[in-house]
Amino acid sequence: MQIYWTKINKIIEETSEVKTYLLDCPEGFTWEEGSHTHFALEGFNAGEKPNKSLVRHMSISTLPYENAIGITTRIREKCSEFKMILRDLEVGSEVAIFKTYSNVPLKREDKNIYLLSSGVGLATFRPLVLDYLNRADNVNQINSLNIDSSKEFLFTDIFESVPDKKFTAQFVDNRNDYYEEVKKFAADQDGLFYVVGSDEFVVQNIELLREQGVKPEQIMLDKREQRRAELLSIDLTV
């Protein structure tokens, strides 16, 4: 396994609990869009086994041609120890990233996609969409939608409908519009579905999907395959 060791060359105050640290690319490090990645901070691996609670899983939420490693989380007054310690960084501040890998790169399959996301899930989906805007080859059209019941949402610069392009976005600050406008996606039998969040997120749109006849195959999620496995396993009966 390597360790790619990296500093902070830029913070931005997405929002008053969001931030995204921008990284500098080490030589050598690639990645695709719908990456995630381990991101540790200094002293992670000073003793003799990994200190496990200075290791977050993250999405990236930038492309390599934009030239650093995108890290946005949100970080709450009250928070763990490592936000606490994250939230103290500073431009310069040295961190760690490894084991890299990508379970939700843009499909080209010629069909309607869709980003169903909640909060700062949005950023696992940023990439997608550049990489789409930029490209659009084989993909009928992209429609987004996030939830946040802050309403201080995420990335709306590149997060807005371009209808040149068959891209929408919507956001929404409440359970009852987000699931209304799901049942609406979901009546594309052949579409396919991306869905990033908390596992209550993700399991309310399984479940929401499968109701409407959304197909297991038909249903992106961000997690390793046996995980996805487990996950698209529910049984609707219970």
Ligand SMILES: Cc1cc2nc3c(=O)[nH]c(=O)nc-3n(C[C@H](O)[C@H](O)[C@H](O)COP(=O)(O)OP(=O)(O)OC[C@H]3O[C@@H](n4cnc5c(N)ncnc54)[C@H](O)[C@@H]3O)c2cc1C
Contents of the next structure:
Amino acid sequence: MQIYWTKINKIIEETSEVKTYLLDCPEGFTWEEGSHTHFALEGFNAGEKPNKSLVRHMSISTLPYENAIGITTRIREKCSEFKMILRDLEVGSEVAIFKTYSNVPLKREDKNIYLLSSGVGLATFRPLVLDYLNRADNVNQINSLNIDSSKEFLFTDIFESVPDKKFTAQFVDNRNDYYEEVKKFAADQDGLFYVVGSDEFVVQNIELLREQGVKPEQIMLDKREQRRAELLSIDLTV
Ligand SMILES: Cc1cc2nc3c(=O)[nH]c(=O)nc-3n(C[C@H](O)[C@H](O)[C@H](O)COP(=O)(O)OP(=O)(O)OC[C@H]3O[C@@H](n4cnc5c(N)ncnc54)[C@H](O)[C@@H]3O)c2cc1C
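In place of the form predicted alone, the structure of the form predicted together with the named molecule is requested.
What follows is the whole complex; the chain from before opens it.
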């Protein structure tokens, strides 16, 4: 396993609680849209065993052409040790990334795509949308729906509807509106539904989509195959 040590290049205050850390791209490091990585703080591998409290899974919210690895996260006042340390890091601080993989690349299968997210889950979708807006080949259209009860919505420069490019972006701040919109999307029996958020959010969305007749193979999750199968009640042995 290769561990890439790199430096924080810029810190963007996205909202009052959400920050994006832009990291220098280490030589030889590349990734595709929808990727997540292991984001680790100094000292995580100092002992015999890696210190897990200094490591978190994080999506990469940028694309390689932006020349920076974006890590977007919410840091509440009351937070974990990991986020307390992260909050105090400055430009120039060293961090590590390793084991980078995309469970949710943009599927170019001539279908309509629905991106369902909650809060900073939108960070996972930012690169998919950029990729699509730069090159729409074999994607019919993309519709994004994000729920954030803080009402401080993220990436509103990119998540803005562009009818010419068949891209719509909606933000809602309550579950009722959210579920109404998802039901409308689910009427598309051939669409692809990407869901990113907490496990609870993912489970509720799966239930809702399945009730509306959406099939498991239409649902994309940022999970490994085994976990995705469990959540979607798919039997992998068949
Ligand atoms: C594939 C994948 C991709 C991911 N991508 C991202 C991403 O892009 N961005 C992202 O932010 N997360 C992402 N996550 C989730 C991430 O790994 C963390 O689990 C998440 O950010 C929570 O971080 P934390 O555990 O440091 O807790 P925190 O966010 O600090 O806290 C979690 C909750 O616990 C409460 N809490 C924490 N500590 C205390 C305390 N001492 N006292 C009282 N309450 C407390 C907080 O109030 C909060 O409600 C991803 C996860 C996976 C699996």
